[in-house]
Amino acid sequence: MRVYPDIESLRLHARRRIPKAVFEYVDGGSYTEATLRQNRRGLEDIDLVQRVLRDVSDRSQAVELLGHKLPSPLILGPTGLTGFVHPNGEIEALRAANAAGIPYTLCTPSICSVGDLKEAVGTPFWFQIYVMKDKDFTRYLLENAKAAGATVLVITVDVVVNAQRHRDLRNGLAIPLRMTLPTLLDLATKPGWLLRMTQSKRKTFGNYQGYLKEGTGTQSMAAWVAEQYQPLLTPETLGWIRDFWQGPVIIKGVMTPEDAEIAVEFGADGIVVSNHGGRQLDGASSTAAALPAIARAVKGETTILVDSGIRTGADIFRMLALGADACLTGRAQLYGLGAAGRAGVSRAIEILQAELDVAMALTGCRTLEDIGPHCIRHRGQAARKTGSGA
């Protein structure tokens, strides 16, 4: 039995097991990947304040979100092409999340459809949607999600245009994979992945099938969707979606207090402080840097979630201390999926929860309510106070 002590060990094993183009789609960011790096740097520059001589028995990570009590402040966030990392990947990730008692969020450009999840698992899940120019297409996606039992709608608002990802261009990433010589050579080293993918229910975008004409090729489908992102994305253009859904709505992609306040005025039940994991605006600040001001502006008025750069339970602790109510993880779950399928996702969840528990114990926190700004110290600020910073 292979041992995975941390998320990085899952990442390294996933890199060995899946094609380079697929792994780098998961692992990479847009343009120079400056924001991708900044997300990690923003978290790593925050020290935890160790506290001792305290009773830290009977610790609990339990949190109430949107009227539901969860065992920990962790949500599996929306990730595209999950079913290409592992066969039926969305279904397997939902099963892992369900076993852990935490929410799973299905991404619109997923391989398995909302109907596939209902048929295979049947438990409620969250659904993430991009707003499309074709209003009928957006309505089609919403109707299918509601029929499949999705309970929470996550509207991603930071993709009014698609940013370029250089790794994907260099690798010629397409779904299905283009059989170029480099791709064929790479696949020749991944026979296990090829064999596993024969078990996949689908090999294209499941949520798009049924709306486009029968026989539409995957490349044509992807090209059509790429042109559908709505650049006119205002509260007014989102209003009909909120009214149609008639359930909890979360706005994902908020990075300033001003936009957080607009989301609250819109009636959002929650926001996700997110820079899309460094996959959209290259040069944006880290979510760890953006979160405190947003929390000061809207804490208590809406649920505050955050993603981007989270690789450890200590990172979750840092985000909670900065003002988040819970965290979404994207890459961590995909590393687990690529490394060991459903068992790998379950292991990723276990790792993050166990590391959070240790961070709580060693900082003197028994519950999430004990976690706050006093539990962390920004390294740059500490250096300036002591005069040791250059």
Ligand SMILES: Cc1cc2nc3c(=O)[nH]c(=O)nc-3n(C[C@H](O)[C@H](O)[C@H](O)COP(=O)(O)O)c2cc1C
Second form
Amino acid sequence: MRVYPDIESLRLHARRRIPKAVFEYVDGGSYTEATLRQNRRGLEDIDLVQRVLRDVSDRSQAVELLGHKLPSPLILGPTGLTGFVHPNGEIEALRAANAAGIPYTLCTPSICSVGDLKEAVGTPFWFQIYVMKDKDFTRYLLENAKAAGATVLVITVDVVVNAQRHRDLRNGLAIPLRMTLPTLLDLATKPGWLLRMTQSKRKTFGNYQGYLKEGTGTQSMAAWVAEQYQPLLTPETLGWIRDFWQGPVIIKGVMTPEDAEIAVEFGADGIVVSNHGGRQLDGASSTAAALPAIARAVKGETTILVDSGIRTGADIFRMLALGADACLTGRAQLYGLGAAGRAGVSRAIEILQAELDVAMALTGCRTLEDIGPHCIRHRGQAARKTGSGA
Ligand SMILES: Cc1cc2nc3c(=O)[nH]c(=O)nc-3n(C[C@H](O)[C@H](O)[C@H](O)COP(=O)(O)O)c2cc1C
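Same protein, different condition: the form predicted alone was shown, now please give the form predicted together with this ligand.
Complete assembly follows, chain above in first position.
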């Protein structure tokens, strides 16, 4: 495999290998992409406190999460259309997660279905749903997921409406790809992707196929699902879900202490502090800015996961120092997948783990318990304290 020193190098290679419309679907954010940028800025503005003269020869990033011991505080989060980035992308990503011993989350709008994962891999995974108006459909999804070996349910609550991504509109993103002249010209430069995609098990949303009438086109499927988003997750709906889902339930898309407290009242086993990677509410603050207040409100009462903007192991360190128990990645794994398939996802995981290990060693932390607010400094704060600029 070629040398990929960091996630950015996977990103740049993925950009060369996959069609522009697919790459920009992965890479982009909603509207002005202010939140997409803010997620990075929020993390980059946090300095790590270098500590020396400590024995850090024996380090571990193991963590206990929802009753399971994981080698790293890292989970591959749910990402739609993964099977478009690479053939059978969801299967390949699950295999890479398994090789690293970390969880993989299949999303509802995936290309490979829950059944495909069971058939091809047969190991447990996490499953993500949106709350849908059609209860039969929700039940259908959950029962299939359970039968396929899903153990943890992630309910995403920050897509009550679909925000617009300008890049997708400009690229005419559709499934199958809309064959405009620019798309055709771009595809002509990506023969490898076209050839690889012929090995794909499926060409459309795998989890919808068995439920909707046979022969429903992909566009009609997407339109039907978009109308299905239920504006509100209520305790009643959650209670109804829990009647036939006995495993842990995580609520994804929480950005305030108030909503975190509601999620705890609902009995959520965990929350994901997330702004959907800057793909929904443009103008929302970074998750790094939102996390500390949420951790103060609910730490210890529920598992706190976080995502959005994580591109380095040092970012994971920052999120843990801000109060998270573990992190999800979205784009990092997709850049890996686009660059080199399963090996690329494995490389993305390896990069993040190795960088976290170095960050721990150089901040004097031997275990995740050693990581806390004392390990970081907000750059603005440091400047204010020293009175710089006066
Ligand atoms: C291409 C793409 C598709 C996504 N699809 C979903 C989805 O179907 N369900 C969901 O809950 N989140 C989805 N997300 C959001 C991710 O789960 C996650 O919150 C976000 O990507 C984290 O930010 P990051 O990409 O900067 O790591 C998607 C993200 C991307 C990049």
